[in-house]
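First, one chain by itself: the form predicted on its own, in structure tokens.
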Amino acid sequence: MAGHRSYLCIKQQKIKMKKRYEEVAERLAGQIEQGVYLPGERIPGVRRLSKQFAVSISTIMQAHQLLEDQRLIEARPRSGYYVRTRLWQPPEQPTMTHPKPTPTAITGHQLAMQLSQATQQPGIMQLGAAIPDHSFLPTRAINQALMRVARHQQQRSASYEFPPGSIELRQQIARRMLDAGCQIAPSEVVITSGCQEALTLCLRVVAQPGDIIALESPTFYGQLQVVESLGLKALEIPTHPQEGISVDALKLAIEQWPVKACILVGNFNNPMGYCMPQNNKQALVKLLGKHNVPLIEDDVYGDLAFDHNRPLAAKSYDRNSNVLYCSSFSKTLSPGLRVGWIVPGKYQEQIAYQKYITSLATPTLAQLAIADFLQRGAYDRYLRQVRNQYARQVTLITQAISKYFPEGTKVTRPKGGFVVWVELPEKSDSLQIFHQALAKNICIAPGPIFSASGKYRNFIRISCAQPWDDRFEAAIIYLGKLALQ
């Protein structure tokens, strides 16, 4: 009686040993489906996982065959376990634009005014304008660079740094535009407040009023703003969602129209996100200095590659100085310090003056700090972080996408930087979507915001830079749900 009473203590522990493993797996399987490990993503360690779930490795690695069995995680040699690949098919991406090919006079102030109106709304869900939430960004070790300058360089520090700006900036990133395959001196750099000055002072210097101007389809809305305030016509050309711009169909252009400039993000692109292929950039580039038409390049997603490969800048095949560079750090260090630069070639002496004339000067102490955070080594370190930790914001909110909006829903898949591109069912219109939206504390970026000429009425910009929560989820299914009426 007794070996029949161990007998059945001891079946009875093994019942209990295979239930565990099996509510570890399902816990596991869970997070998974919610998005904790996404696709590709390597899953915490055994020792890790045993810690977690207070349970012994050997618990662990039974969780791990079941949920290899049931092919959720695959092992791959000396690296660990991985969730798999091909979970889940992301949705269809648009196809290429197709705008008016006729140079068109801007005048969408009113809306890009309301919707960086809307950001600053307390209790907002902030999808819409591209600033990323201060979780994203390294504040803290920010401000203990601006505190290190103010009090080491109390005097410097309150002075103005007269174009071209702070040399030790300057140093920092020469160095830097290394990784974007240019060699400049720091002589050759102009620091801006921000990049949106830095496309301002680069159009006026190339252009007059009424001069046409080329440029992606979609593009920046900033960039058309900055187009329209100071008179110009914008001339939208066809654009691939993973291509870029279609040099072919810029050729044509400059061809038909006198073409004073062209303005694009290859990088990363805003709202699309496509990385625009070497080949093509270097085409491009040589296309534009056959017809003397400068390149005005918009670089600030650059740094954020999903895959921590620093992509090549245009600028990068210029042997001609004919590539205007600019960038920022408001994308990856901080919106706030607004401090930006340009590398523009032969136009040097003019951008510096213009520079001079409409601002004086970037704050030296937002200048002092960054080149403080850079000459540390810091930026690299949190490049490493945070690229990782948008690679999985876009993930998130594209699977989010594909589950709750209307079918037929079409989305880009980004490489790099934080926006995604949502093509709606035809019947939708994102203007409405957006006033409807924002009455329930949702910001949005619709898509006619994007064109010159009023276009992509069935499409919206979301921006990921947002920290995934409930909150979050819930305005992505009340978005649906609008795109469904």
Ligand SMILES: Cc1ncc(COP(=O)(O)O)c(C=O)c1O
Given for the second form:
Amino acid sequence: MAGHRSYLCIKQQKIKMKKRYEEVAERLAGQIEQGVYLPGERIPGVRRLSKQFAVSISTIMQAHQLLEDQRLIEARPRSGYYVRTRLWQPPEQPTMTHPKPTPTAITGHQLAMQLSQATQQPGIMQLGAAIPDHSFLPTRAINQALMRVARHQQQRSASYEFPPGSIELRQQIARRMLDAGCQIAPSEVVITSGCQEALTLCLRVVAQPGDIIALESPTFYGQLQVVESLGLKALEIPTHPQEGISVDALKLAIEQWPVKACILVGNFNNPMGYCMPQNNKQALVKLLGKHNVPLIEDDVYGDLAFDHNRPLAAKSYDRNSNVLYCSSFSKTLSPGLRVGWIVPGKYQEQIAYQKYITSLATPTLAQLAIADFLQRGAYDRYLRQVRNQYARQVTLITQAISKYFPEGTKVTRPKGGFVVWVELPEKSDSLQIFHQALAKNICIAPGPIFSASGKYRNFIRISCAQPWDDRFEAAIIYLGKLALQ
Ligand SMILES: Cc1ncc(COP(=O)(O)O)c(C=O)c1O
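Having looked at the form predicted on its own, could you now put up the form predicted together with the named molecule?
Now the full complex is given, and it begins with the chain already shown.
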């Protein structure tokens, strides 16, 4: 509503003699109203607009100022102007979760396997697994890097790159980790085959079968699968859709149970999308440090902030080497290359050994190609573009959900990454929806796979990393119908 009022204000200015910048502002406001630029989306930069409207840069700057005063657009530091999201009223968000307060032995996570297999099905609308469509990935540049490495480092590419892994890649990772607030040396990094392997190695090092692991609720199902496969028990901790794991509830859990480790995704969580506030991260690291409970931090979405501000990792508050930081390039550069890493803190030697006995090494060509890509400085440019794309996708899909899903549907508001967590009316059965949708070639992730105790029966997770088009919209319409039944 605020947006409409602002637009009318601009229109009323027509009555008096308009200045050039006011005309430009009016035309831009019209474009926003018609949906050329969507809420949350970046409008073109000053130079581009000055060319488009054939006016000076200072005229564009005045037009920006006017639109900002009218609360139609907002400036974001070092990034440009964005259409204000407040123009559109998003659906309500789910509330704090209340999982089962006792440790659970997990069984039956084969459904997650079914979900992964569905991604390979020809013609599938892939909204289930959190895998970016190739159109969002810099595949061409990565392939060029692979070819360069294969040509210039023939012998090395064909040899093992034993743990801790390629020094060039570890150097690049150490540099990038400064953005997450972590000052580490390349020697503190161990390269893994993706983040999933990183999580497995960490849990294997810090826990024994039968031990209790505290985790967020809902939880990324890959973590639950590892917990299950290692014979560990999961203790689901209440989690807030904007603030993440409840540090108070975790404290109570640690006091009540012999918790062996805590594992979580604090930045742009999967599935809820939140970014834990910095002081919560700090309190979490302090609490776990005090009780000598290692934290396994999964930061695989950390580079995908919609506002372009890379959040700090919980690891940045770690003074006792108690945090095992895990990540990978699967959500940004290439899931298929299988390159991830761990900064294991005091568990460095055990992690390197576990990596060695598990798979000897991560493919050398993949490691060197990612290092080559990073050395060329192309990563930040790519991130700027893809973060805007994901922000747009999430807005479009949330809008479609609010249009086509039953009344009372709630949706999270991620600040980064590319998944949304949708709470359907209570009687909806997401497992039934999953099977019915799959029969129509639409794959979603049903809520219970995100819980050790089968909770979240009326929730689904939708991956927004597929290009928005008519087919995507038709899938959302169909899912909305299924949710109504
Ligand atoms: C939170 C989280 N961690 C880890 C992974 C696995 O990452 P990788 O493909 O690098 O093994 C995923 C993939 O969906 C994820 O969402």
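As the structure is a computational prediction, the values presented were derived from the model and not from experiment. If you superpose the two forms and keep the largest set of C-alpha atoms that fall within 1.5 Å, you have the rigid core. Positions refer to the first chain, counted from 1.
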Review point. With both forms fit on the core, is the shift of the CA atom of P44 between these two forms 2 Å or larger?
Key: yes
Quick one: once the rigid core is lined up, does A25 have its C-alpha move by 2 Å or more between these two forms? yes
Note yes or no: does the Cα of L438 move by 2 Å or more between these two forms after the core is superposed?
-> no
